[in-house]
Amino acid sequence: MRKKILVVGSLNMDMVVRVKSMPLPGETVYGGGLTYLPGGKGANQAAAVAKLGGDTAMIGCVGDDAFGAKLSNELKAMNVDESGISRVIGVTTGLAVIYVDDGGGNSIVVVPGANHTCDTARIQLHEDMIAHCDYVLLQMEIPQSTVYNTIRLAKTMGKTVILNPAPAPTFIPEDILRLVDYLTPNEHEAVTLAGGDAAMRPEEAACILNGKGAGKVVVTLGGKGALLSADGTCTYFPAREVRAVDTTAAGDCFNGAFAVALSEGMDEARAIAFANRAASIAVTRAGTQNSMPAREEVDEISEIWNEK
């Protein structure tokens, strides 16, 4: 029997501008076209879970407008339980401004809108939703209370928490790191939660970030794959050589790709390596959820790895 994802988080409407290369501070630049496409980091997650093939529901909150009708309508047509996201009177859809330069790069800005309004008796209204799943993936789009609540909630009731820390905020209290039993930033998050600067090395920060509490930690890399530190080791997993176009949900397809294998009974190793495989095909592609991939194109790629 397929274990239970649940997927706490933001949903936004994404604009994507493609630019040929970032715009400086002061700088004009044309834009090379605007497109509207779901988005925000939970979301994502929930869709990357769905389209793998993974069992998942998703707690979250959207505007009263037609953003956030379609934002639900595009999760429940991809076979997410929705039921968990309500729609807030007088609030905006989450918002956020995406620019993909011509190297694949992003630079994001975000408009929380309801995610703010996502707080800890939302969370409590859909209790039962916590009860009947076997992992809750979280990520930090919504109120950090309610990311910490949630965590000691999911906790008392014998769930795996992941905590996708992104955006980072500058610390997390250790007593909620002792809870998390996944912690999954990327390289730069990792040095920012462990308060170490530009020349910290990302194996360092996970030692530290385990010293504080988090028990396993798996930092991206971006091209160079993801590693894992725990109990005094640290392992390398490398990415699968792609030519990235877009690499804005790169880390939300790692992210539920992992939930996925996990709830499949995957070790941690090859959970990261399906997690690496199923990113190196969501960056060859423009978009967020409508980049993730589906489960058999991973397969396939699993399949030719390994007879290398």
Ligand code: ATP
Second form
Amino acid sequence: MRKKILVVGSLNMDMVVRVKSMPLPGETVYGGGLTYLPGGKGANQAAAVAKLGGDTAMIGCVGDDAFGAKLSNELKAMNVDESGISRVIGVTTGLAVIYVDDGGGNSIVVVPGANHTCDTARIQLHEDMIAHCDYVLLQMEIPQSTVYNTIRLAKTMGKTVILNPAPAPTFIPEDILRLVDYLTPNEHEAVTLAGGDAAMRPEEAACILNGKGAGKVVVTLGGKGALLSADGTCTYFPAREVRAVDTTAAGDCFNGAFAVALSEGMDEARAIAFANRAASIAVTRAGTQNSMPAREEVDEISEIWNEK
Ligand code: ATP
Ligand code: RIB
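Now show the form predicted together with adenosine-5'-triphosphate (ATP), given that the preceding structure was the form predicted on its own.
Let us now look at the entire complex, which starts with that chain.
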């Protein structure tokens, strides 16, 4: 039987504007058109899991507007069980305004809307979904208290917890870090959570986070791949070389793929390599959920790499 992955997190309508370069403070620039795309870290990760063949469900909140209906319908169309997504009356669906520049980099402003109504009581309404899953995958675009209480609940039920601490708070309590099986920050988030500054290397940050209770830390390093820090050892996993056109949701793709790989019984090293391959495809395409690769695409690359 396939293991189940439950995503608990945010849904946003992404308003994406392409720009030549990011506007500086006080500067006005022209954008190359506006696109509305389904996004939000939680929904993106659920989409990545589903497109890679994982069995997934999501708990989250949208508003009672047209965007909310669109976001949950899109997930349903991708075979995500969306029965845990509440349409909250009288609030607007989460929005993200995203600039993507010619180098593929991005700058994002999130207006949380309904995501901030995703409180612990809402999660408790869907406790059965936690009971019936094997992995719980969370990010931090819903209230911190909800994230921490969900982790506590999931661990009392013996589930494997993956926490992608994005966007990163200044710290995560050590009693929570001890409950997280896999902490998956990007390099900036790792340094923030470790209390470091720009000079701190990701490896050092990961090691500090291990010391604070996070047993296994997987730091994503953009075009450099990812590292795993656990049991006093740090191992690097290089990224596949590609020409990135839009890195938005690269981390979401990585997290979804990592969860799928673990759910299929791969060990951490293979799961990270799989996630690197999946995310390397996502960054070659514009967009968020629409840029997530299908399973066959990742397997095709895997075969080529295995032959090397
Ligand atoms: P985002 O916030 O944009 O979703 P992130 O900052 O959370 O992304 P990154 O560390 O930038 O995450 O990237 C996640 C993963 O995506 C990397 O570990 C790598 O596998 C892949 N990736 C990102 N950028 C590139 C690139 N230029 N070339 C190849 N792979 C990439
Ligand atoms: O990680 C990318 C996502 O971050 C976007 O889809 C946007 O909605 C923001 O939440």
